[in-house]
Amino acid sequence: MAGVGLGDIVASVVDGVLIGGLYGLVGVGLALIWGVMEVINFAHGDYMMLGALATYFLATRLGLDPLLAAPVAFGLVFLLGVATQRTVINRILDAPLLTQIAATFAVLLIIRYGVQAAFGPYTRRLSSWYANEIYYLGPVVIPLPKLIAFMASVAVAAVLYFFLFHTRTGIALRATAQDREVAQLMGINVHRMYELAFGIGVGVAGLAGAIASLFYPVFPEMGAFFALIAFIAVVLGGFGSVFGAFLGGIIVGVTEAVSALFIDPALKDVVAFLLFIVIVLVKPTGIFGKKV
């Protein structure tokens, strides 16, 4: 700690700012699956390792660029995450908390032990003309594929955001999300809503998944820590606020880098996890506690 000068303090909250953009954006998908359906889907992040994984293969069998084969990727999560409502979520919508946990889990096992038996077990890593850029601002370092992840996260918010408050579809979610019969006295096809909420949101996951493979390993069990953080930025952003979700990721993003100058960078992680007891314990609705 004798050692950490601001120079040090302004770079790790860059740093950051950075990471903490793409946990927001996995985050924003799970809220809006909670907003919309009130679902708590524990296989969020084994959807966003499908993204990572769809990308390493249109990246080294078909030669896309990662950030080209990230909208198929978001494509490809989308089309399974409407098959999934389909077949599964409908189905528990209105069952009792446990059930609706125990089908979400069930889902992850079979996701993340069918991505293990299908492709193996292993580490893989991406790699482009970009992976290895980096810029240096004075005591800030920012690597390429880092600042790339967060202008692309706040691009993807910036769109749901316009989808959600500026399209007629976008309003009919929200609708859905404040009332489902209201919703559905107005015409609004509330069962569509659904596989739409369940679709754009994991496949917002996907996309994320796509993103971090720029920088992050892509491997089966990947989602499992992503999805505890981007339950602690819901959570810290307020259940079923979307945009609540991207700052409490942010914020999660800048406290770990922020801690780690002081502690074992190996314990970080777990200030975030108390960062989530000390708001659920505080100010449980979170910092923006409505919905969508």
Second form
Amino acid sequence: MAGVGLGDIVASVVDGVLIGGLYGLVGVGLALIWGVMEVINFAHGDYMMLGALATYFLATRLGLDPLLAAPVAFGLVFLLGVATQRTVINRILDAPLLTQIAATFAVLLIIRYGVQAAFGPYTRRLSSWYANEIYYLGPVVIPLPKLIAFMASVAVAAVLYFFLFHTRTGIALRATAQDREVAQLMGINVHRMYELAFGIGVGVAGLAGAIASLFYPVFPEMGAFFALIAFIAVVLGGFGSVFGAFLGGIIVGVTEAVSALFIDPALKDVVAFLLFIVIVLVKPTGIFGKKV
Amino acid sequence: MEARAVLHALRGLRGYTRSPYVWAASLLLVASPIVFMKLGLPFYANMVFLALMYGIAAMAWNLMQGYTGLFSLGHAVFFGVGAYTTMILAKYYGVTPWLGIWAAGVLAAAVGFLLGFPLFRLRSHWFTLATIAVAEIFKLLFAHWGYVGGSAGLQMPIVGPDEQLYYLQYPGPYIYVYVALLVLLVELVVLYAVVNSKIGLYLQTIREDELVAQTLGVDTFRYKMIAMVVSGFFTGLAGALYAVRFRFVDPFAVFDLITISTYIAVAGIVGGIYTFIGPLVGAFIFVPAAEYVRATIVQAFPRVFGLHVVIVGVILLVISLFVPEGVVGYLQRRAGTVRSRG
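The form predicted in complex with its partner chain is what I want next, because the block you gave corresponds to the form predicted alone; please supply it.
Once more the chain from above appears, this time first in line as the rest of the complex follows.
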């Protein structure tokens, strides 16, 4: 296409990778929940929004640096996730699909519009000392908040990786994902694992929200977009694969950023949704189809 | 045997035409606009209209969810296409909505036909997710499509009194209740025939076990397509009713995930997806409740937004956790016409 040079493409790819890390982080939590419990959490994006909102309030009301507020946001959303697991998710583990979707969708409505009722439908923006720092590398423009967000996303994913593969609890979690009955026979408290999986899953989404608040506006419906993106990332990553989901998120980010060069940037989300449909059609098992 | 239980219920439904309750309900419906007009209560007449509009869409939605097991949260696609079709035909081409409504159904059905090819390759929640994605795509595309007014939408110009009948433009909601009743009547006849034919049996077989249905020689793709096209047609009609009644169509209203796709599904779930009439009853329970709560909250707390949707969420959560068979399903089970599922 005329007017689009190699430099622009490189710049878009970099931009896409940076934002993709965040998408991936939202997807990671979704993949973890799906991998362990085979429950699709339709409210996933709204836990992310809660994390972003918590960070916003911690930063503006208590003067906490957003990056310090992020772990607090994780803790709050984690606890809410455990509560959700106990009250709602536990009841629908073996329920028909309709009930699973309807119940988690109801949770979505309650969270999203509860926040809107309590705090108003306003869009909030966080300011920080690095909000307007920008680095230039030739044609590549790197805003510092996006760079920090990407590095934080990678760090969180790395911590999660360490937890899942190198701690006793993480291994128990993966064992539960592989075979519920056998895990139970091995003395693993499966229901505790479910609480942990759901808490960590939505907690990581909340953390992603905290990170997003560095450069992304915070508003009650922000989760809607990120949830769909997370689903796309999970599909790309092959359902149960937590780290496939992270990579899937980066692919979505790059696809969006590059396609924005060639079409109306406002339609880049359409490309992401189309990507979702195409991927599911072409390879329903995802690109990196493997378990947790 | 779940399929047999549903069949049993359906056979029982034939008795509905002899039921005094059905006659009483019909009479109430037909009389309600006149009563509300005499009493000067347009809000309540509008509630009846909305309940009918959502009921028409929810029954259509249920052909896919309740009968075929295809859970769509993207029915706003059909609704929106229907609304835009009627609007564009009337506004740009001077076609009377009396015809435009049916054209809306046809176009929405065509959209359903085209969407079937990609969507039917998906199973369970991936199908549901894809329907959401499709509706979002439509919303974004319509918001960027200049011909249909972009994000500003389209407004029907006000016409003179001599063209009221042609353009179906009347003050207040009263007349539109009858237009909706006409559409509902057509839908009831068509859907009843469909679900009580062998198509209906095949659809339920697909719902219970698609693989078994295939093994039995049922062309599952074909029958899922029939469900989708019929469902799209009547949901398109509901969208057309919206355009005719409110004379204003914009992408964020008619392709909305919450007030269209979700409301339709919640009406169906509240009423009872494994029953024929449940979604219509569900709409008459859920829509007035939601409308009433919304209006009351807006009046009491003008600065609080979205609380009524929280209540919608609570209703959905309670029904799906504790009364998954829905109100009509529950009543039928209590009355012993149908055995408990599972």
